[in-house]
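Shown next as structure tokens: one chain only, the form predicted alone.
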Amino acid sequence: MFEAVPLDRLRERTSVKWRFFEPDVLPMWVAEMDVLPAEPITHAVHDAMLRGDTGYPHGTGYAEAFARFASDTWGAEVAVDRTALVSDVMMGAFELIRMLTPPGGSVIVTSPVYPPFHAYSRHAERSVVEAPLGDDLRLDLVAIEEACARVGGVADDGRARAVLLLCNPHNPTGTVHTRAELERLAAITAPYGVRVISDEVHAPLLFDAEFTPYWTVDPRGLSLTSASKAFNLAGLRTALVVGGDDTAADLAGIAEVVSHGPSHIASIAHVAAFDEGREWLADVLDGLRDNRALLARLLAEHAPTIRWRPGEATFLAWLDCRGTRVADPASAPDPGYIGLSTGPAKAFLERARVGLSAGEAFGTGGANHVRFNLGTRPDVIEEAVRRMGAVA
């Protein structure tokens, strides 16, 4: 799968995967994998520009699709009239922060985290507080009812005062979180009001755990997901809301605004992809478990001093670079989305023309860490250590 695109037709791609650094830079950091498209998501698409299918979303088509993946999938049941559709996760967290809380308000996180998981909860005014995950990487539930407890509460309005926006599966750790986690995760959070959103967009790209879907264990959790990222369709924007059975009312609560945003072509290609594409998944999952072992042989080889935890799902690796010559001893938090002004992520990329997503990026615990995309062809894996081993 990630051989049949060869490397100077990746760099035909106008996406800011492959545009954003200069050419001489091998690109390992945003989420986009370089494959082509399942077969059937491209016919369903083809077949409904030849229709002129090109308006407005209707119906609850890709809400049923995703019910029929998730049912065969994890064995999760979708209730399709507790959903919603958006335009994507992150725009669908963006408004459900905003419903959910009053300005002012807080978001907990657990970092590190993605990035936009800070960005996006500053742009809506409410405060961003951390529960850092543990040194396992695993979330810290003490850390977390502390930040409960600090900023938990109902407003004067009825809102809750926090929400706590979750990560599963973890990006950019990998981790899965257990269902006892999650179940524990719901009673910690209940008596303090906090609201728990799930990001749960990486979920179908599983190696070695079960998922649970947070909204099967928390009656007022809300879950998003699309096939973005395990299709590889980010630039084809929709996405989902999943709520748990006391929800009702808050999914009825979203604005008319914000269901205008999903793309009607982006649908069409979700549900082919959720129906058709699942034969194509597993062979992408293959070829992510060869370059997984891949990364470990080529890391114990060319860069002893970069330590990696593989992770249970995704197609992102976690580096830790603390104990390498290019490790920062100035490092800390950045708020860009990309981080590049400091850490080993700028010595990877000045140093060895190779682009990373900079730990700083993803708040506390991301300090002198990079991100690497492993979903991209086995010689690009291999020539982009073997310059950081260089370095490191």
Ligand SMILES: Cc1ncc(COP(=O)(O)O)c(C=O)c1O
Contents of the next structure:
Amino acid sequence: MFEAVPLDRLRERTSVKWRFFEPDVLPMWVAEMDVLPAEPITHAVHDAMLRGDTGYPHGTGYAEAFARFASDTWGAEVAVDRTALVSDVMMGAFELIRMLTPPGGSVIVTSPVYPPFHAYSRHAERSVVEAPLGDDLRLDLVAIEEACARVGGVADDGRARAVLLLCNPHNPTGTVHTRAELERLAAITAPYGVRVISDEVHAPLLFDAEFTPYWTVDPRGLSLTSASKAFNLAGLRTALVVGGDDTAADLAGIAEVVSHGPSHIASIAHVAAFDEGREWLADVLDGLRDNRALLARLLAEHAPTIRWRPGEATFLAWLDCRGTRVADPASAPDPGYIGLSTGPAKAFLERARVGLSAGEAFGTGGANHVRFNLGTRPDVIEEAVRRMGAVA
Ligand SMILES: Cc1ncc(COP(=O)(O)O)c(C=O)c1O
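Hand over the structure of the form predicted in complex with the named molecule; the form predicted alone is what we had up.
Whole complex next, starting from this chain.
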């Protein structure tokens, strides 16, 4: 699966992964995978183009395809009438934040976390409140309750003063929150009126863990999902909000300007992914299992000062570089920036010519960490780790 595209063909790609850095840099950063799409997706898009089916989206086809996938994959039921199309996961999060909280409200995030959680919240003019993960890289429910007590409550206009933007599975650690953790989260947030928005875009990329969709444990929960990460369709923009039992009014409140964004062609692609891309996904997961084992072996051999606790999901490896020669005492969380001006990511880029996501950008807990993308050729992984090991 990950050997299908030779390196020189990957370098011909024009998306950000392969174009951001200079050509001698191995790009191990942004969450794109170096695969060819599942054939049914290519055919579905091609057929749509031949039909001239390039208009606006209509109907609940995306939600129905996701419902079949969620039921077959996780045994979770989706009520199609409690879903809404949005242009992508992060714009969905942005709009839900703006809808559920008043201006000046807060977004609680469990750092270190996907940098746009900070940036989009700030762009929505809400303050970011961190409830960092514990040392075990799992949710710290005590810290979350403290944050809820600090910034929760009900605003004068009846809206929640705060939402919690959850990442499940968690980017960058790959942690999959358990049903018990999520039930506790729902119980902790409810008394403070804090609403939970759960980003579940990595959920189909699961290794031997059980995934619990948040809408199934919290009737007021709102999950965001998309085929974009698991099926590598970030260039085909569309996503879905899935709400719990008590979210009908919330979903009805999503403005028309928001539902205007999703692309019809993208929806056709994502439907094909959920319905017909499952064998391809199984092959990707097999390839990722191999790449995870390879990374563990290579780190032990070439870069033993880098520590890695493999997560239970996704193609991202969160590498702890605190014990390396490139650890930077001045490294500090700097959420939201692309993060190449300090810390190990800067050293690996300048001295090893490996482009990584800088941990500092992920907020508290991210200093002297880097995020390494495993969704690529094994020989690229090997060369990247060799290069990193030479300076670490
Ligand atoms: C946790 C998480 N959420 C959202 C996204 C982006 O999704 P979208 O492109 O649909 O906004 C990513 C992309 O890497 C991600 O890792």
